[in-house]
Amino acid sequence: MGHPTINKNLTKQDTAKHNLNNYEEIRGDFSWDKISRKIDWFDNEHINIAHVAIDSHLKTERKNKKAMIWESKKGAVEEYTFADMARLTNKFANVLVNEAGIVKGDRVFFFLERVPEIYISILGTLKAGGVIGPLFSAFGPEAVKDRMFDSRAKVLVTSPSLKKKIAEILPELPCLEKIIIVNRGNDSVDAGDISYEKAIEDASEQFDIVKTHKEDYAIMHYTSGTTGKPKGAVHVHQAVIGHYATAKYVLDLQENDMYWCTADPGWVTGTSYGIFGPWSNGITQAIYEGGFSTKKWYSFIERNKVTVWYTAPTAVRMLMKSGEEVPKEYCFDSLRYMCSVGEPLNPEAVFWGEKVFGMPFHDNWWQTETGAIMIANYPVQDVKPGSMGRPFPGIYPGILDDQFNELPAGVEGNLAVKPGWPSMFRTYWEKEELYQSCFKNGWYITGDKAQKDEDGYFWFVGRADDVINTAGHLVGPFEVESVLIEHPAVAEAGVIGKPDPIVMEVIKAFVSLKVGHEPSEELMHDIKKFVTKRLSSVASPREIEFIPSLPKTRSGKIMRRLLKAKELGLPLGDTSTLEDD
């Protein structure tokens, strides 16, 4: 393909000894069974993610090692050792069992800012045998309702301000029995709710962890599709084998690292690599409560002496936008390795990392459904800027045609993976038929288009469906369209992703109005605010275009393909199924 490469021997991180020192050798000799023996099981069949991530270290010198150094938006710092985390997660598990009445398999959802309590309560829930459902704190009421209603969540852990934000939908959740309020030092909560602070204070530090089976459900992350509401991808306790292995060999986490993952626990990266991967390896994490800010991020890296940094391509592009002079004000001597995930990292960003930090960003690819990294650039290999990298040992991807036959190098097709890795999702919650439809001819069909080069590096081409990737977040157009048409002025809506240099795609909505309403700037702003409030700022259209009517098939389905083709000036293709004028 003639792509430029960054030679590993020229980069700063080459001075470190890496966990994966010979890709071909480890790939040739790799087995998931061997890896699984490196982590602490109860017996051959039973394992609990929280035990592996926290309690297993109490038997070692890591007991009093810092697990988490947390910094608030205002600069306050809190530190927690693995022993502290074990004690607090035991307390929370007792609160769930004794005060919220949860039993193994019950769903506990988290709608909380990035505070220490979200990490403690997630791990405590897993100790108690509950299934965790983390939600992004920027979600609006509709997004929270869809996920909690579908999962039949029994307990919600939230804060006073976020509870107020979703108050209108709480009566519409018949399975919700208890709300636990994290008030950070203030015990006042609504009648009937449980005060996290008071309950934790009173709870026992001793808890007999539930010895979950390796195939017991542990994690639910909702992911968007082309049609219908978001669906719950369910992962099991043995997924931690994948988290552990990839954090060790892709993120190259080592005993003395200070690791920073910028992802929120509401997204799969924030659990797989913001909780389970690093802590199963006994690594210290630096966690910043606040959102993106160039100067705050740079000073956070400098102050905490971050060694390994895992972030999103959108964040890298935003850092690039602020220029090359700002980073010169900070010292990045501690940094030895940088990775990115969420959407393709463009070559310019890789070269920029090399110029500014003395090392490239190493991009990798995986999905909510895969649970862990599948394809990656490794510290011991040359980086081909723009490539997803090569398969993780034990992972066997291929490029298929539409009849599910494998294609040769250099030919674009459907990216697929041979099933059977530990962190692979086990179902879509109560949508088994939809789950089974993801598997064809012995392959898991990812929904992504890609190609492979002669050296075995994979290159992302695009989505095979209409799902929009905006700043690394997958947004289903149907979900946005459903909220748009609830606006009193909107008759019909069609939503597409439009290419953008910073966030990869922005959401553009085509809207036809009901009789009596006229297009205006004011109405456009009102519609955007309406979507932001009900779903989230991530799902709100950046652009709205008012049109008299939307192109539809004879059966009434909106033709997003035609909307996108017109927007981007592409050929319209076959329009024979369109409704007559």
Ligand code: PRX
Second form
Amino acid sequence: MGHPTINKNLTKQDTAKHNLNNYEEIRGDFSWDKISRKIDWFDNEHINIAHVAIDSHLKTERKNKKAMIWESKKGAVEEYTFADMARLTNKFANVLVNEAGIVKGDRVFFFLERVPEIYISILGTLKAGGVIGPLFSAFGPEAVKDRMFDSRAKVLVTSPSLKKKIAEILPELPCLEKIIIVNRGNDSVDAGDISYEKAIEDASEQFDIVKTHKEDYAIMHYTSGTTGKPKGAVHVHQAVIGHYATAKYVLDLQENDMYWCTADPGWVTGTSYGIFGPWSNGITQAIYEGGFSTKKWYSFIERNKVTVWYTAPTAVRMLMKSGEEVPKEYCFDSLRYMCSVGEPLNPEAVFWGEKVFGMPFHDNWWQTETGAIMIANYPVQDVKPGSMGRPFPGIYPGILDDQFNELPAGVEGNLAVKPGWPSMFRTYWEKEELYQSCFKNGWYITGDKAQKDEDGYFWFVGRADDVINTAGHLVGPFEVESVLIEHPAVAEAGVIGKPDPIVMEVIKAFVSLKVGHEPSEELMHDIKKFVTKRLSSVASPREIEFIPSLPKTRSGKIMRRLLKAKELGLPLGDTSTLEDD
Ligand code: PRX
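Let me have the form predicted in complex with this ligand next, following on from the form predicted on its own.
The complete assembly is shown below, putting the previous chain first.
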């Protein structure tokens, strides 16, 4: 397979100090039932994520421990203890129930910057029995509409500027009843909207938390597929068992840690490991409002004395790009453990971590659908740079052939996982058939290709479908193509992922124009701007190539595979279904 060799130097750690101190022993002895008893249930059947993450600590000495140290883009700092979080989330739950009429199961969506209120309102919604739907603040109107329309969301929590950005689609959401505006100091809100600040001030601190059933829906994250619009992966309240267990054993979170997860709550990493995993373990989180910035990130680690850091390969590669001199200006003595997820972590990045921070990045693998980490490198195991690591205790992945039979070590195939862990998605929102189609022969088929080696380490090979992974964000080509063809000059569009050394893949669009339009630089910019505005900058093509017509099957389906093969200079493969000229 040409794998890099095991680098035993990368594991000079004191085994006894880690939560998972013996992989084989903990894996052998692990049961979800047993670990679930470590968190606070209402009774055998009822559990609420927000209770586990926040209120359960009020009975302990963590009550006045800091839950969140938040830093704004401009450097303002706000701190919240677990008791503060309990009080504020109760208030928000009261606002939802009394002023927005939320009942159990209603969907509440969040289109908000990474401010403290997003954490408070997400947890408050769960307390009220609502189902949370966090959205990236970078989304454009079309992306927000698709998700909120599909989920029939009843409440939207947003900010004045973000509301303005999507104003045109709000009338197209018939189920949306209330908008809660987080205005951070500016007190006027549009007529009919609820002012977050005012409502929180007036609301009671007492709230009788909804005693949700372990299988009640709690979380929705939209994720992209090859065909169709993004679909809502739905998770239930007992998913928190998975968040808790993996944050403990993979992220190795311990009582005195200062933990930083760089992911936005619009991404599943930003909820599973930016909210539920750390707080169910009672850990203090440092949260930075802003996006990527080499210097700001380094100084954030230094200033907050971050001990455990969870980030993404694109970010690591961008740090690498800024060189080895910049980090020398900062002190990273506090750091003790670093993890990464979302895309393949190349061996160079693992070694770079060792060189600059004195420790490797520990890669791990999972998906929106799996809800929690499935495969990981652990502090006490040898890191094989380039490998995603070994299965989490209680998780049984396999590599399958195309008939869904398990393959031996060393053979590439479909990465699948035996179903039955607490944080596994329970459905795609109102797309049960699509959900069922993910299960074959007793396995959940992940859509990734991988192989495992003789030591049980898994190695990522690629996606089995057309989904594009750009800087850790999954983008469905169909979603981008649909917006492209809405542009007045575009007749047809085909979208592929093109390999890129920093962000893994960039989006490339092949476009044919309507009669009367000619290719030009200006038109190219205009089309890119159009997609950014409608969907998001992440989904906007980095490259556009104008071609007279797109290769299609006889049934009219655009052959992305062919576009990709041509782009990369690969063999064209079977073209027998290609439409005649
Ligand atoms: O293709 C895999 C890639 O990201 C996909 C999941 O993306 P998403 O649902 O957005 O979940 C993000 C939260 C992890 C996977 O199917 N992926 C994720 N982790 C890795 C990875 N590819 C390679 N190596 C990884 N460690």
